[in-house]
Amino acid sequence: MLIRDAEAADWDAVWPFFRTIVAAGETYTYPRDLDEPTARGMWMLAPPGRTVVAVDETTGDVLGSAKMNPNHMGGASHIASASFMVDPAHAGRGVGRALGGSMLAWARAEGYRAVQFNAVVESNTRAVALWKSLGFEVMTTLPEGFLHPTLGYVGLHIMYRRL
């Protein structure tokens, strides 16, 4: 698997799984009916942000994508944040772990002091376990912070990792 900077043409491969994941409404705080131009603008970041894709080196298929950026501006701009999406057809292949490791390396190289995830859905247990295994901790949970389409109101974690 190769992780590289996303190019404009990669969006055509990212959008189908992005749309599917967002429309399911189980893991992201994005509107479930997010349109393509808005989604593209939110995901395909310009510097100081960065968007990457994980690509199968044999087939060239895009397996997943991540965007990374300063979490805030000004006096809090030393904390990074990131979002990740893995094509469900390629789940369980270590794509999320590889993207997470790449993001951590980027954040260190860019001089960030920590990474904060603002909204990890509590019921997204695979993501929570992955981030914990990469050294993140749950700093707090906003009770009933997320309306899951089948589980109802669930907590929304703020997760943090010092670099």
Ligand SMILES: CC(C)(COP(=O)(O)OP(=O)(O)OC[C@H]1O[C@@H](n2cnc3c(N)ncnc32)[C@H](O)[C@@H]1OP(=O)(O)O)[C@@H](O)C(=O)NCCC(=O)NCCS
The other form holds:
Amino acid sequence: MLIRDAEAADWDAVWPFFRTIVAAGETYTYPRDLDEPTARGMWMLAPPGRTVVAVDETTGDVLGSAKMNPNHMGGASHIASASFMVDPAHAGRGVGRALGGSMLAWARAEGYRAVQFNAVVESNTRAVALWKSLGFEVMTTLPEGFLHPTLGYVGLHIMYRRL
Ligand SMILES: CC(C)(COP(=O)(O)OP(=O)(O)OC[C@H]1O[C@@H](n2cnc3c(N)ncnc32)[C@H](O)[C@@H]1OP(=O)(O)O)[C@@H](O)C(=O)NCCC(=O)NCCS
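For comparison with the form predicted alone, would you give the structure of this protein in the form predicted in complex with the named molecule?
The next block holds the full complex; its first chain is the one shown before.
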């Protein structure tokens, strides 16, 4: 698997699984009917942000994508944030872990002092376990912070890792 900067042409491969993940409404605080141009604008970042794709080097398939960016501006711009989407057809193969590791390397190289995830849905146990294994802690959980389509109101974690 190769992780590289996303090019504009990669969006066509990202959008189908991005749309599936967002439409499910289980893991992101995006509107479930997010339209394509808005999604592209939110995901395909210019510096100081960065968007990457994970590509199967044999088939050329895009397996997943991540975006990373300063979480705040001004006096809090030393903290990065990031978001991840792995094509469900390729889940559980280490793509999310590789994207997470790549993001941490980027954040360190860019001089960030920490990474903050603002909204990790408590019931997204796969993501929570992955981020904990990469050194993130749950700093707080917003009670009933997220309305899950089948579970109802669940907690929303703020997760944090110093670099
Ligand atoms: C969360 C997500 C990024 C994980 O990506 P992935 O490529 O499936 O994950 P990986 O294969 O790298 O597995 C990473 C860890 O997830 C956990 N995991 C994997 N499969 C799991 C399963 N079936 N059940 C629970 N946890 C699981 C394990 O902790 C695993 O660690 P391991 O490498 O020690 O086995 C991906 O599922 C995804 O895009 N989900 C939808 C969007 C999303 O939730 N984004 C993150 C928002 S915070």
